[in-house]
Each structure stands twice: as C-alpha cells, then as structure tokens.
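The form predicted in complex with its partner chain is given below as one chain in structure tokens.
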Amino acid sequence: MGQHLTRKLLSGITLAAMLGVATISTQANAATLHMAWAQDATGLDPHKQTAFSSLRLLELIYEPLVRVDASLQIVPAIATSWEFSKDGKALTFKLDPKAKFQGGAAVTSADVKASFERILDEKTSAAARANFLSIASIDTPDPATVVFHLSQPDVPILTAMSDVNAAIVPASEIKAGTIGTAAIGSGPFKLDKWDPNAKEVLSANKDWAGGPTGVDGIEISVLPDETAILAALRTKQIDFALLNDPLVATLVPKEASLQLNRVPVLSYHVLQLNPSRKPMTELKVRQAISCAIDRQEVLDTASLGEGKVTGPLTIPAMATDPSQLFCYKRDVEKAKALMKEAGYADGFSATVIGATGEPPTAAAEAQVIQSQLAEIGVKLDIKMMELNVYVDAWLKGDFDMAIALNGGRADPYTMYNRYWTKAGNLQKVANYIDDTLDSQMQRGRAETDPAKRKVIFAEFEKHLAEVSPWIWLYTSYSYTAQQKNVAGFVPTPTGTLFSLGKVTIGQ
C-alpha cells in the first residue's frame, strides 16, 4: 500500500514536472522566433547596403513606400495608394496615417521627401540612386501626400521604390546624421541588439501600422556553417533558417519534423562573355558558345537539378518559354559550323572567372561548361577567386568569361537598364550594346500599358538571347527551413523574409 502510494506520488510529481517543463518551453517558444543564417548584415544604413544578407535584416526594420508581394504585384507599405498622372510624369502617393517610426513619430510626407533627397545626394553614396534620376522635384502638399514630378515618363520607378534601398527613414535622423548607427524605421521589428557576425535581437514594434506581429521578437544567430544550421534545426535549437547551399537544403525534407520552403527566385546564374575581347567580339563565336552549352546539364550537375532553365527575363509574368529562344536546345553541329564560319574551326583558349562559394555552385558550373565547350574546341581555364577579388575584376570588365549569379528585380527595366542601355552604369561590365536593345529598353520604360510592355520586353528577350553577349543558364530556388510548428511564412521570388512579421509558432 505504502509502496503503491509512493509510486503514484512519484509519477504524479514527474508528470507535473513534465507538464511544467512543457508549459515553460511553449511559452518561451511562442514569444521568440529563433532563427539562423550563415551570413550576417554588413551594415545598418538601408540606403547603402546592397548585400542580400543585409537586405534580409533591414527589411524587417525599415519600410519602403510600396512592396512587391509573392506574385510580384505592387502592394501598399507606407503608402496606401498611388497614381501616375496621364502623361506618366507625376506620381502621387497617399501615406498610411497609422504609419509610425519606432521612435513614436508619425511617418509624414516630409520624411519621404528627406529620404529621397538623401538617396539622390551623391554624398550619401546611395546604392539605388541610379534608379531615381528621373525625379525632378518632390512636392508635399500635406503630411499624408507626396508627389514625385518626373523629367520623363518612368513606369519602373514604382518597382524601384519597393526596394529596401528606397526605405523611408525619419527626417530627424537624417539631420542628426545617425542613419546607419541607430536603426529606426517603421517596420514590424525593432533592432534591440546587433553583434555583427554573431547575433541580432529584434523585438516586435507595437506601433507597426501592419498590425500586431505573430511573435514577440526574433533572435537571429549567425551560424557560418550551413551543416551546423541543419544540426541546430534537427535539435530544435532554432525554428527557422535561411539556407543557400542546395546540398544542405535537399537534406531538410529527410527530417520528419522539418519543412523546407522552396521558391524560384528572380536572380539568375549566367555565363557572361566579354564581347570586347577576341574572339567573343564575333557574333558567331558567341552564338556557337550558346549552342554548345546544355543548360539543363549544367543545372543538373552543378545544382542537383534544383532550379529551372531560364532566358534573360526571370519574372514569371514576363518570361518567354525558353524553348522559343535562340539555341536553347543543345546543337553541337550547329555550334561547330558557326565556329568555322567565324574562322575559329580549331577553337581558341579563354579564361573563365568565378567567385569561391558565391554562389556555392560556381566552381561546379565552371567545370561543366569547361567540358561542354571542349567539344567545340574551346579550351577553358577556370580561375576561382575570393569574392572581393572577383568583384574587383568583374567591375573592371577584366575577364574573358565570368560565372555570375546576378540579382533580379520585379521589373525588367530596373533589372537590366544597368547592362543593356547605352547609359547603363554597368555597361563597361556588359561590354555589349546595340541600338535595338537600347531602344527596346527606352520604350519599355515609358510604356504604361502592361500588355504593350510585355510585348516590348518579349522582343527584347528574344533579341538578347540571339546576340548572346551572355549565356543565361538557370534560376535556382531560395530556401528557408522551419520547424513544422512555424506557420505563416510566405516565400517569395525576391527572397524577402518580410512575412516573418506575421509568422506564429504553434505547439
């Protein structure tokens, strides 16, 4: 009897203890989302930071006027509505009266004006300045209205405004010169602590105009090794993780408690030729290279088939079916014939550069391409470099060929004007322009009718694939992994983590 009672008592205590532990742990879980990524932000000034890893942090803190959603449609952010004038030369925004900065002040038209003036000021060195050069003046008729007067019709400017690089920051902070040291925005989370390359602590912004957030805060750990991230997910140390390496990402579904979110992204893997260097100066040589490459094989071998072959346009609503584009089906005979016509029947030697680990598939891509081009007599030397060294060579246009992963945008003009317009500021990297490309880009910029724009850009894409200054290969996926009790995350083609604002953690 006594023994029985003791046992009962003991099991009762154990049960109570277990329940206690369970309640404590659920409460702790519900409060904070534990998150990990391999690369940390490099700074806090939303106008100056361009690294993918910086943008992912800053978009949780700062907000632009508008956003693009998962289907790449423009949706409200600080602005609730917007309108182009009939001639396309004035763009009027109505601001959300509920929008507030994390310091407590309302977001007014004066902040919008000051933010854009800061971006346009060359002394700021704002990364997105080039996208806003058509802004002639900014009017603020009342605190909730902003009118941008443009020097020419500029439809894609709206997409450019959806970027964190066009975030609205408080005019008072600009004046105080504290942008980049204190992070004060109007976004869903406040930055409480930033320990670079180690950890970030974010807490919910109770004043956020977007409503209450699903978690009280986010703690982000920087775990530089992605296998360690996977290990931390397995042991439930973290709830949510951003992954880059397809090799690691494909292991996630093997864990029953984990969910992998996989979404095609706008950024594209590309083999950039340098058409200012012989023999890539020859159209037929470039076309021969295009015909000699089996894009699907590059994708399968280098990236485990994790992705989709793409033409120049990666925006789903704009993209042409790749099979309609020039030489998207491998044709070695045609490639050899083209080489012969160009006078390079015996082939030639060239060097291809790539950045180590950026993307993780770069070296593998280079190797597949090397073996494919060998079949038409092109002897390719692979030169892998540390990222900064690569960027330096890339910006100088100092390469024969380059393996690149270039960022995409929700609008073809904002995505490509830097490369394929005569005044494009990366024209010296692209090293190729013709009148057709330039005029197609200009027409696409000014055209306000979406249907007509689509036709213009379809022609642009077809022409670009045919003149082959670059060989577009494939788009890959952006990966996030989460515990199955995390709900509400919406992956998007821009890779944004903004929907973490509404994520909840269940039992």
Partner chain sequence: MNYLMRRLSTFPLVLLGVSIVVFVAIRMVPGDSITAMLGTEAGLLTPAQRDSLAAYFGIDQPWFIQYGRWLLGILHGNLGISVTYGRPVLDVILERFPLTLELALLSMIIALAVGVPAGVFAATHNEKPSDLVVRVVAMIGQSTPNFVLALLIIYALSAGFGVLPAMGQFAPLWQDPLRNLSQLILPAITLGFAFAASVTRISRSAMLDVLSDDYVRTARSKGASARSVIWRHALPNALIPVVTLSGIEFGYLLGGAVIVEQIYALPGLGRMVLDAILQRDYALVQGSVLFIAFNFMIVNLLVDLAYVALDPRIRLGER
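Could the form predicted on its own be shown next, to go alongside the form predicted in complex with its partner chain?
Next up is only this chain, free of partner chains and other molecules.
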C-alpha cells in the first residue's frame, strides 16, 4: 500500500499542475482564504440538496433559524430566542433585528413563513420535508416574530430547524422562482462566482448579523485528487482544505507546517439494500447479508481503521453498543443457513452502485463487501458513477444495493424520519417500512422525557438492525487541513464548515 500511495502522490502533484493549482495566488494576502476540496457542489438550492459537497458550500451562504454547536447544543442563528408553549404545540421565535440577506434586505417573519411553506410544498421535493409535517400553520404577528402552530408536541423539530436544508431564503426569490439559480442567503459569505467542478469565489457578506468575518473572501479550487490538494498545501498554494480520504488525511501530521483537524462525525457509512427488489424482499436474505459482512474488515481495509463500527444511531448519548445488535459478529454459517431457508442456497446476482469520490472509500468498501458476500453465493457487480448520476439514481431508489455515506443529526427522529416513517419523503430511497418502525418513531417524536426517549430509540435501533433493510457499517472522521497561520476554525460532529466565517490568517 505504501508504494501505491507514493505513486498516487506523485501523480497527484502532476495533476495539481494540470488543474492549475499554481494559478492560485501565492501572494501574501491575509484578506482571502485560499481553499480546496475534491468534490464540488451539485446544486445551489438549500432545500433540495443532499450531497455533502453541496451542503458544505451552502452552509457558508445560507442560515437556518438556529444551529447546533460543536457540543450539539442548539444556539442562535437568524433567531435570537425561541420558546415552546406549555402544551408543546406552539413554537415562537424572535428574529435577530440585524439579520439581513446579502442584498441588504432585512430577514423578516414573512421570509421565514415563505421558506417553510416552500419546504412543506410537495412540489419542491425538499430533502427535509418529513421533519416539519407537524406544522399546522405559521403566524407572523410582526416582522421579528414567527409562531409555528403544531398539530402535536414535536420535540425534535428544533434540531431539524438547525439544518441548512431548513435555511431561510428571501420570499421575493421564492416568488421569482430563482432559488437554486441565485444564491442569496443571510450567511457570512455571498457567492460571487461558481464554475462547476472548477472553482467558487465567495466574498464577505458585509451585512452578516454575525459579522464581521475574519477574511474578506474565500476562493475554493475543486481538485478531484486529494493528493493534489496535499501537494498544494505543502507548497502553501492553499491555506485550508476539506479532506475526505483517510489515506491522504493520515499523511498530514507528517508535515511540520500543516495542522490536521480530526473529529468523529455523526454521518455513517452504510450498505443500503433495496427491499423492494427480489430477493432482498425476503427478510432472511437481508439478514444473511448482514451476518456475512465483517464490518471491522470493511473499516480497516477501506478507511485504514479510521473510525468505529456503528449501528443505526450515531449520536453518542443515544447509540447502542453494536455488539448488542443483530449479527454484528460475522457468522458465515448462519448466513448460509438463512440463505438456504429463504430458498437461495445457490445465491443470486446483484449490482451495487457507488459514487466516485463521495466518499473516496466507496469503491474499496464495495470491493471488500463483494469478496465477503461471495462466500455465501452472492455475486456482486460494482458500478461506480459520477456523483450527480449517483444522486439521481439514489433518490429514485433505482438500485439493488448502494454504498452510501449518509448524514447524521443531533436527534434520532430528525436523522431518520425521512426514511423510516410512513410519511417519510425519502421512503423511495429506504424502500422499507413496517408498523413497528413507524410507531417507534412517532413515540420518540412526542416523548419529552430524555430517559424514555432513549429507551424508545434503543428499541427502534435494535429492530432496524434486525430487519436489516440497510447494513450499517461504520462512522469515521471529519478531516480538514490548514496552514498553521490559519486560526479560528472549529470542527464539529456535523462536519459543517460554518466557522470559516470567523477564521483569520496570520502572517
């Protein structure tokens, strides 16, 4: 592996030159943060985007009502305060009077109402729509006050509102139909230029309520090979980089001039089965696949052991010890017996899809799983796709199996209701639901006692692992690398880059 990586690094340096990394300004200019990442955004509509690469960009431009900090606590964003009514059926926000969109217009309760009505409109196909189905109506008693009237108590809704998929956008832009073409938010930066798969140029939003920013702008270069990014960091052509490949990230600490930021994240690597397609329609086939997979070997081979095996819940305070879940210790004989009982003793053929570059470990994960499943007669064909093609197929549920890296959230309901409830807007991606999962999710949503919620979601996690619509593999780390004169970046378990708004560059 060492020789392979050395060759890859050399080819990466060549690629850096080919891609024009050298054209990034190397003049001493503390006002602009020169940055790089390997995967570009696939779109600019904050309500629709699901790809991590899109969310990382949009978090710099748009703001939600609230956000979660590095400790997963709810903190102010556009809203300065919030309060639930005693019966839990009304949630009132007071907006920051200084909050302005990047064109200078004030953010008002009318914009908040229009944004959530857009999210709730099925025609929008909003990624987080299922999080907000308890909203019965929205009142705007004055420009700085918004009241959400709920059909039932909904504890997780506040966490759901912290996501960029719940960003507040201008009502005027919704009316004009320009969301997704013009990126006008109230966040720390505004998007001046986007050359897809090449470059983004952002400038400081002088009207940002959280301002001033620590830099005047950010120039982001898209360099598909992360070894090229490391080469550009070494030669100080870039100041800051988002890394996804553990093979590259683990080299950063060897560089005296660079700093690696490495934190565990809530997102999870998973093998998604499609239980609407034969033979995954059979419970015993899905369970056999779960029993046949050695999750630790997948983690060790694809991610150099950079992470830990996980069940469905990745929130530290809520997660069950994976050893307590169904078939987390590999058992090939049990897998073969289950296949035989299901009528597939000779196995079957299927295709697994993955996205090139997101995550960088996708192909390696697929290869390890292909080898492991071959032991029970499952012949797996691997089909790697460009990210935008993969996302389209994924959203349509058009796959037998899919290697995925899916986002985690600070609350189990917010994290999973779009998949594992009957009203979930990504049910087409999950392709499985049962009364038990739906009931557990609804109970967890309404319960206000933290201890009781933990019990409910532990039952949910155990059941989900047992019915095996997906095979959860592992959680990993968020990696960013920076020059040592860059200060102020705060990594978080959600992976957000929002704190770039306060980053400074020393001499």
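Each form is matched to the other, and the largest set of C-alpha atoms that superpose within 1.5 Å is called the rigid core. Residue numbers count along the first chain shown, from 1. Everything numeric here is computed off the predicted structure, so don't read it as measured data.
Structural comment: of the residues W194, L158, I135, Y477, the hinge joining the rigid parts that turn between the two forms is found at Y477. Superposing C-alpha atoms between the two forms reveals a rigid-body rotation of the smaller part against the larger of 20 degrees.
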